[in-house]
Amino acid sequence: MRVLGIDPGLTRCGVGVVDGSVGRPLSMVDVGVIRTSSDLPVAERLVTIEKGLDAWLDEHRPDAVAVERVFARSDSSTIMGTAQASGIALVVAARRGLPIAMHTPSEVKAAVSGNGRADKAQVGAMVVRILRLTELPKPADAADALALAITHVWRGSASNRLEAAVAQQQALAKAQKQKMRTR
């Protein structure tokens, strides 16, 4: 599976590909960020954010994209610019009929380091470990997209066989219900 991990924001949108499935080592195909300068206008600056996403999607072509859920944090400042830049983020997706999943900040943190109260230097140690990197990606958005994708690649997946095992136990049960109202 290859994941599209976007850690949105107005300046910096941090993106980030992996490739793997669980059990098995998962990879970096790339890591970036798109940048827009607080000068320009808003429209502009999620234009620039949606061209950059669409370049991303057409040169990894990933299975599915993980962004991160916006939440309220202490800098309230930065949540409109950030919920515009996730809205950009799932509409790109969506237009191309990706699987789209949405990953808390805490669940990111739980899943990569094991603990949901990680700080950035736990979460960022993980990274370079889980992808046997040298050296952590700058700036950490750009650390961040990679630790959403890896989020999802381990949880999606299980999520993926979850649903397709109840899936599989409803038809089942369908199919057996069918058979006793023939006899």
Given for the second form:
2 protein chains.
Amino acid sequence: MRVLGIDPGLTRCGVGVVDGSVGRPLSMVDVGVIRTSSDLPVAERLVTIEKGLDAWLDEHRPDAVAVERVFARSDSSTIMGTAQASGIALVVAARRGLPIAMHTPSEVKAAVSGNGRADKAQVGAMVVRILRLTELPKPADAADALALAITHVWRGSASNRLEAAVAQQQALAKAQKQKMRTR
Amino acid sequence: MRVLGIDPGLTRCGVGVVDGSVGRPLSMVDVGVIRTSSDLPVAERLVTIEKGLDAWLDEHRPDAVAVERVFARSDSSTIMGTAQASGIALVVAARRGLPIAMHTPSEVKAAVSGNGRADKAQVGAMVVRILRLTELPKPADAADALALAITHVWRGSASNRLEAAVAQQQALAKAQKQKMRTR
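Given the form predicted alone, corresponding form predicted together with another copy of the chain:
Next comes the full complex, and the chain you just saw is listed first.
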């Protein structure tokens, strides 16, 4: 399974591609940042992000896209730009019919480090270890995108396995009921 | 000048097209709302808004687009969806190279009713009067989109006229300087 993780932002939009599945080592395919200048109008910056994300999808053909879920926080002046960038990320992926998941920052921290309140350094160290990198990609947005992709491989697969198990149980129960009726 | 006003929203995205110029009566060309169901994933809803806005631009070929400027307010649970929808509106217009302006709600109120703190009813009554309608289009998002378009015709033209006057003054001053030098 190949996942493109997107950490949306207007100035720096982190992107990271991870290959892997649960129980096997994950590997980093590519990582980077789409940058836009704050001198440009917001609309142009969003178009740059759209084109950049399209290029990443064209190049890496992921099976799924994981986008950080953005929350309204009154203490952040950049939240509107982040929300707008996340909207672009969702549209770019949805236009291609790709499965999209949104993970909150604490979900990502919990998945990668085992602690939903882990700090940046802890999460970064785990990203390096999980992907067997020699150093943490910079800037932080790039590393965060990798953490999102890792989270999605693990959580996505976990919930898929759970769903599969539930479906199997239900199928078994149904089969038993039918067996009892036909007796 | 033809302006498409967009009042961004995830559930209801208001759209209104106004023809006109300063000093002449404005006219409504079309008004409506792009709706998306809250049962659908956000990404699909944003794609629906994108397609809807593209269709409005294809049909009406405006000279400019006016989008309501969204602010982060901690008291609103819908602000993230609104910001994402506004991002889509900006990208759809910017991809076509259309001039884009963003107006705040109080700028719109001030332009349309003369009072930046006017209530919905006052603004609505002025939209009806300015566009010589028989009744106010519903829902409120549709009426707000018209108010945005009106604001843009008036403010855009006003600032254009101001710029033109300033440019004329500067050209005159330059010409006089040159005249003095050549004496």
